[in-house]
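Form predicted alone, single chain, as structure tokens, below.
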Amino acid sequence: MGDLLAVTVDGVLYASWLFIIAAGLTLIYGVMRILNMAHGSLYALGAYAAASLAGAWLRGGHAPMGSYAMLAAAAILVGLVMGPLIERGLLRFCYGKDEVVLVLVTYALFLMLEDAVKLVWGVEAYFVAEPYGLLGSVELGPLSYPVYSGILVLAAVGVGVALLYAVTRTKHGKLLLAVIHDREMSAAMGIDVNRIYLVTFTAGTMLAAIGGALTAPTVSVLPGMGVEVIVLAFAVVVIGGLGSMPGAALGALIVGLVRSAAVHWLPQVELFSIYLVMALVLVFRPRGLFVAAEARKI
């Protein structure tokens, strides 16, 4: 029972982290039909910015609890700066082109951002572990987990609820759904599609940065950390269905539990297990478990 509890808790924690990142990726694809290869680099930027801001705050002798505010500020800053910069400065010139072209454009952006990270922060690892242990730990039966891990779960739930409310309960959410179903008709009806795209890409960028900022206290922040993340995020959205937010949540939970079970019981197949699940899902559901609604063209 102890092993099963550990697998379940570890899987939920890992799924929470994955969902925050995958939610941004699937949001951008669902609205803009852009498979953003640079999403992993935006995650890395969030981690580097969080490590830098929180580290500077702690080195300055300020209250340690303020480091959590620095993590949040770093994510917001990266989202508000990089989102509009990329969308207005690059992607808007590519709208209407084939999706493969957009994938290549974002892949080129990914390579440039990876080098930009090395240029700004160098190749040495950054550490900001204080926020991870600051809140202490909690006992779950025979297991002990840092309270900080609960922040990841709460953040994932908060992201899911906020996105659900924004899309289904607000005026801007209704406009967003209209653009998803038919961009040309939405523009003809007076909806500012360009503004919808700008807000969507900025929100997706901010979600990637939030994932990076929350991860920074738990790992060594170093070059290349965005590569593995983007692969895992793609696995999640492919399993759940491209453009589907419930699919992203289910896909993250499946990947989290499968990885956790492999780590505990069969560690030599940890990475393979994720892709095995993805392959099995695609054999029976080629478009993923949840297929986003599409407008039928007549």
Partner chain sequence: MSAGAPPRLWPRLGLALLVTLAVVPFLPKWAAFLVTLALAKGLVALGLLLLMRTGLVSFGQGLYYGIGAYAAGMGASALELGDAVPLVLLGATAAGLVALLLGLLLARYRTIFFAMLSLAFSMIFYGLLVKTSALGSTDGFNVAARSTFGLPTTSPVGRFGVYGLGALVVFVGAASLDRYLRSHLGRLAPAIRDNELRVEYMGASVRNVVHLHLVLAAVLAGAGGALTALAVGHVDPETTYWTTSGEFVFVAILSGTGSVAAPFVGALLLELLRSFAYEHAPNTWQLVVGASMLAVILFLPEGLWSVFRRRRRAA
Given for the second form:
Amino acid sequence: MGDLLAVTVDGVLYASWLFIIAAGLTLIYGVMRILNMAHGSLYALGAYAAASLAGAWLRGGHAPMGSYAMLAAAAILVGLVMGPLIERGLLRFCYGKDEVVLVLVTYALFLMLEDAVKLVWGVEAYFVAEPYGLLGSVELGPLSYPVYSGILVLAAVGVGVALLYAVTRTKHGKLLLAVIHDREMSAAMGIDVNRIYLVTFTAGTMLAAIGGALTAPTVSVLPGMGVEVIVLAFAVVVIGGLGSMPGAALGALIVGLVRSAAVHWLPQVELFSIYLVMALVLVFRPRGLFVAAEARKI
Amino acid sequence: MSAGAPPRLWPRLGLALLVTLAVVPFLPKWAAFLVTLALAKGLVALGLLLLMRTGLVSFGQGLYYGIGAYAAGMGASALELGDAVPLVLLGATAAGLVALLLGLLLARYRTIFFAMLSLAFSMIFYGLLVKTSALGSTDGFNVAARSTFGLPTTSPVGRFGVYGLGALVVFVGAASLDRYLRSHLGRLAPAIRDNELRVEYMGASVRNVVHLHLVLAAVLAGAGGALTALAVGHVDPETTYWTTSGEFVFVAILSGTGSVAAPFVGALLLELLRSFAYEHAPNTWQLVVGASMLAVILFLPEGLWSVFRRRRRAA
Amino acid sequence: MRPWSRSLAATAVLSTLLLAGAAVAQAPAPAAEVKPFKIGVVTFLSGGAAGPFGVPARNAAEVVVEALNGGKLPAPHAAKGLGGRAIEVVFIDEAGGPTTQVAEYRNLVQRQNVDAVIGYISSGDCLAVAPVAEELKKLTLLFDCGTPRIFEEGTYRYVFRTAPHATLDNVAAALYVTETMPKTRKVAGINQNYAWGQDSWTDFEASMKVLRPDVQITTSQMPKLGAGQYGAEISALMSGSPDIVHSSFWGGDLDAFVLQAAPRGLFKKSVAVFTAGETAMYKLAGQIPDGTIIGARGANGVYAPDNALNGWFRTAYTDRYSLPPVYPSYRMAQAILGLKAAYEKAQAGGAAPDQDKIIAALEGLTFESPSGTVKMALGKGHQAVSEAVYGTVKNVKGKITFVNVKRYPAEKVLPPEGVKSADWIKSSLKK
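With the form predicted alone done, generate the form predicted in complex with the partner chain in the same format.
Entire complex below, previous chain first.
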């Protein structure tokens, strides 16, 4: 059943890509209760930075292998610059507002970033295709896959493990859990909530940028590339349960496999397969797969 | 918010209706269209206002807006209804019926999950429309009403038919919603938002109230969609896309939930802002619109309507 | 203030705002004898269609209008502006969907008082704007949108389309494939899941079945517009080992598809037919393999004829934007020059013609553009026809060249007047 193999491989590859992006979204929501609409723009910024940096590196005639380092550098750079800029410059003035108002704040930010990107990079497409084919490909039955896709899977697993370790095994992670559980109590206990927020938002931004930077070699980097990503990532985290990291992983896997099965066996339903899955999951698990029911307050 | 017993709103809304109708001949033609569009979109936001007072935000109102628009469009082409009035009624009814059905499920949901499930439904509908080439897929199809209240669209008065109809629907919608919000049932809305369990202890069924509000909001959105379709003369699946739903949430929040008149003021200001940004900054209008939104959220946390409210307190 | 007066004040404030806006917008025109001819140009300036389509079209409008006002075009368009009258252009972003575009169209006509509108890349916007143009009685030239529905389902007086519709692209692609690859049996498609992609595939599939009844469709993939990730689709395409893969992809989606499919060897197994591939070929020169079949939606871009007008356009555009013009640029130039030709015909040496005269002149007009001779032959003289061109890629030292270029006259790739495209294809492409 070569088909099944292809469906699985395609599904897992797509899921890895989705997970990296969704992980940042769910992290920010879990800690800060902000459903970040600008996540897609940060993903696009990561892609732009990667295309610019790696492109400059390759044009400069340096060793092509170094372009991978450039992709990583671009993501880190975007995270370190944009994360604190947005959190300190805008979001901190909005804490305490309604969740929906925060969604609107990030939507306004998304609109502004879309134009800002255009002002900096113009509307022309940017390419940095070399890293995609550089590592050769492997044959799986009648199909061949670039080794680069493997990097994407490794990166997704790496991101998952790193986040799990950081949250459950480090002091910072435990403080983070305390803040998630009860923000006011944590502040009263002397936890610097503001710092936790800053670090979280920067990490989330960096994850979006990593997603963008790793995608850059497989696409042309253009205005508007972040729009589609937002709703997809939303669907993933809602299926998994908002704020849950294992949920995001499972959600990404489900969406990836369902989409890939649809493409192979029933291309007609691909367009709404993801929303169908989301609706079905919510019908049976109203708060997503990994979130327990909330206690009712009297 | 609705503390005390504020004076009934309908006389003032009636006055606003008369003014809206009276200024038509003096308005430039392009503005008459923008006002019609704002009235139609304001209706959807009015439905959201009801939901928000109940503690719910829907990211999927585009579903009902789109159903209203398509029902009106198909009523005009397939059923050969020529007059705008039955088309708007058809749009509102169709949306209400769908909400009646989906409400069986949706009424159990709250917060972001309610928002996302609504979004999922609207996106599934979007997918179905895109797949339906008989309805023109993403290109949609043209809609034309031949008359409004029997006045042909070619006559001098009939040309403003949809505008007048919009103003009338808005008056009826806003005045009855205002009346409803003051009724016994309507006053449960903020109570449900604040604490559902207590409302249940009082013997009221939260789910039924929420279900009713879903249907009411859908009827308003359906009427708004039908009006848009008639004013624009075209329907397409973009009406059900998540960005359209997002725009309605915007209008509702930027306007504030203080008064049933707020969504219409907010919708009109947003249409004007967008349109002048398109004209004067065609390459950077998103920057202008985004920055204006941020400014409202940061400096007018109660929404645009609070400008009028504050002045009243000062006076 | 009392509540009554408050709502009155609110309404008054808003009305004043509207009226003030109107006053600003309708600033009195200078009392010159002949004021410039004002054209509203609508094309995508934001979003995914801006880079590949919208901005190259806007750039073309800027180059052509500036040169026209300076009288720098070669014959037959050497006269300054429109028959000596200067041209003024205002740009509007096409983003936001048909509802927004209808509002903006009304603003262009009623607030900015343009003399004509040239625009619209999206077919949905074209379909929505056309009836409004009739209502407002304003000359409107659709320059790029593809759907044949506009003049096959409606009759318009004020609306023209100065470029052929999309049926041509896919019928010509099918003809080209059957002629150059006679052994083709297995065909697959990947098209975006919206009207343009669906129509393109329907037309192509139907044409192939007419031309080669034993053709077998292995799969028809329809990913969402703007999906960006095509891993699974590429696998599905490859597992059927089709002889050719048809795609009407454009912009970022086309780029991403080529970038993802090339390293996986799809193009080694199957020949790709990109009906709108021309916009991508300059940037992706290294990725597009030899043998790929590429269209430019008519005799545009690389397929444009070797005449003085095209020579001028190519040089002027490339000098200013350091990239060669692509087919949306050509189509924009075509619309402006069509308007110019009609204006000057209506003027006939006399005074500035009114709109009715321009319309009468444009109906059924034949005019010269950088893409060759254009004839307003269909839709009662409102729909242009022109030849279709396809060619096969041959990479020569990193530069894309074309071999086996075939030109199809309009009659071979477009239905005759009064016949719908879909019916015409089904009736075996016969006249």
